[in-house]
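A lone chain, given as structure tokens: the form predicted alone.
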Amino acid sequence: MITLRISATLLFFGAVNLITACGGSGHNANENLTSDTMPTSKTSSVLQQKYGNADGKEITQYTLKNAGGMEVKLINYGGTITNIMVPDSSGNFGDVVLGFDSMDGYLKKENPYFGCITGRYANRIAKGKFSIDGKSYQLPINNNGNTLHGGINGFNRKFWDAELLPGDSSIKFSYLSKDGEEGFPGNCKVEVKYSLSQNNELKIEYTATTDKPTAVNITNHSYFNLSAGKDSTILGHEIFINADKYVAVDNELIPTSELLPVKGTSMDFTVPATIGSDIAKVAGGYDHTYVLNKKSTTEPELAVTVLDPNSGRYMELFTTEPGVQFYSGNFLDGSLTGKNGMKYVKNGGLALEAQHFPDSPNQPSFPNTILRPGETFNQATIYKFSVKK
């Protein structure tokens, strides 16, 4: 059997309590809970509470929780990661992922896929189309002309069940994507586990398989902001990215197949630098793939680490994906209310989309994201928090 590799995000967790609540829309995970559940460890435990609904289904919201007080809460809409609550240098917790206080939240139009997984294709596919074996297809229309993150209505947007899997601090999420949904051809089954560690790494690994050929290329869409609220935007945060070269896109942001050097460019980040110093210099701000560099296609390797030097709270990213989509918040434009009533502004939040290239199907220089029936998609990232004083 041949494995087609792509990224996933790891959460280590250690073993799993099973705790159901009756709590309503947006009530705290650790409301109205009853403990009829599975047992398994008093340093860790994955809380379950209803957290509304959608088109007349119940969503669920999970909470995985390590010995050290991390927190990080998913929903099975979307497999929409809400909340990662973690410690500053000083130990106070805060929430560093952007998103809603409630359902009603995700639910709306102009959600700009908070927290989500985004399939079937991740990031643009040129005008919706490309061809497989001489076969040509024509996917969803929904951002300038190109299709983005899978079409209208994507992974983000569909129901996931949920697993709790005794023995260990995770939950998988899974979902089949039927031949024909967005344009894409193929039965898809996907699967997408998330784990917690005792040492505050968030993993999570994907896989999936067709019984047709179609393109796949899937990751996680968390907006990230490391003070936890406390500064506006990220401008400040100081990002290192392990990339010589960047995917080089037209003003559309489909890729014009060429791999450009970072050095002495406003795109270089292979030395520790603050986002804000160089963001001017860059049309409509950084929206770019960045080509890794790597030495192993299996092996999660480090990619990207994040400082808020006010919070000292640090992040780094692991993954076994060729790139990594670096996305500084540019369309966010403070029209958009958030957690606690909070205004989301442009550059108020960075996402790290561990993936293969925009357009790959299209683009025959780039690393292969056709998967075929026999084969399996693979994909593991890791997102590791700790702080620097």
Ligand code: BGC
The other form holds:
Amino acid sequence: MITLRISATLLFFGAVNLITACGGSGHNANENLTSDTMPTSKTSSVLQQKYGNADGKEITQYTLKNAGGMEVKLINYGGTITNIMVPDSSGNFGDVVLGFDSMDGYLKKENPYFGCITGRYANRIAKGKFSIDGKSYQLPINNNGNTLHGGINGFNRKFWDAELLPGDSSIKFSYLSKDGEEGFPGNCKVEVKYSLSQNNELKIEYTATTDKPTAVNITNHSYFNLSAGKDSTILGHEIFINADKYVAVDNELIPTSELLPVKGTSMDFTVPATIGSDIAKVAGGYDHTYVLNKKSTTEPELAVTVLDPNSGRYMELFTTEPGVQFYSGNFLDGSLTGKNGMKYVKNGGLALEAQHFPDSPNQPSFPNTILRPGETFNQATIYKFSVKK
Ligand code: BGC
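Previous: the form predicted alone; requested now: the form predicted together with this ligand:
Up next: the whole complex, starting with the chain shown before.
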């Protein structure tokens, strides 16, 4: 079984160095190899190959693969998901995330956070200001007078250490965000583990610890288009969001503090509906945090489902987080050229960012996002892929 799978990899990637040591302890993923494969169990493997350079460091691409052929490719720049290959209802594999063909694209300042880990604080902090225990902090401003996704050089622009893990095809990225980085207090140690199961589930588990009280909100910023390049927009996708309320925002997308009911409005996806059906009635398009209907804060629960009726591809999102940002790719405008020369037009992809609510450090009524020494931030989110005929 292992031999067969490795042969396929050999054919696909050309010259390959096989690592014989497997199972047992983790494997240092940053060795200076062009391309190699680590069998992580009898049915899974992780392949690594050189992808490019950033800030003088070599960037590696890792491919998680399961027995059914699903693949997830990631790079250690931004802990970014570059590709997710899943089958449609006829068994044809296609790449369902937006991104670029090479490192150059990911380095562009116009890169709209494709596939990356966002932090230290995902989404907006009003005017980049907050205070903890009476001490005020000022973050860099990068979005209409506010701070978006952790500032100018957030987690998405960092080099992450990588370690391959045994068992399911999985990889752990680690990053130490130093005290004062982008204005945030405390040395914050972050780990993000991506695992691919045999059931086509991509699980992302995040932990963070700190040595000073700090604000933490970490998520993944993949943009999905389940047509895998066949349809230029996601307006025909059907979405269900398990939320009776959403976080109301002002015209700078800063929360007003109100949690408004979705019922009877264009925000209501408690019954699956086509994204395009009401989007014109929502100023700017969907870019809102939904307040998930939840029973648990420790077990991932069903939050969102998305169906592309044409390809039959179906995605379910489960999370431990209290909210999910449904962003319908409103700021994509056709100026970015992505994979295979594709122009990413408005609504070309949708992001579903499992997270705490925006601007929580300034919103006492929202679930807490202040992490203190001795505590561990934990979040787990699963993207599960299947088909519906
Ligand atoms: C935000 C959008 C923002 C986008 C950046 C999303 O998480 O909600 O407002 O434009 O990230 O790519």
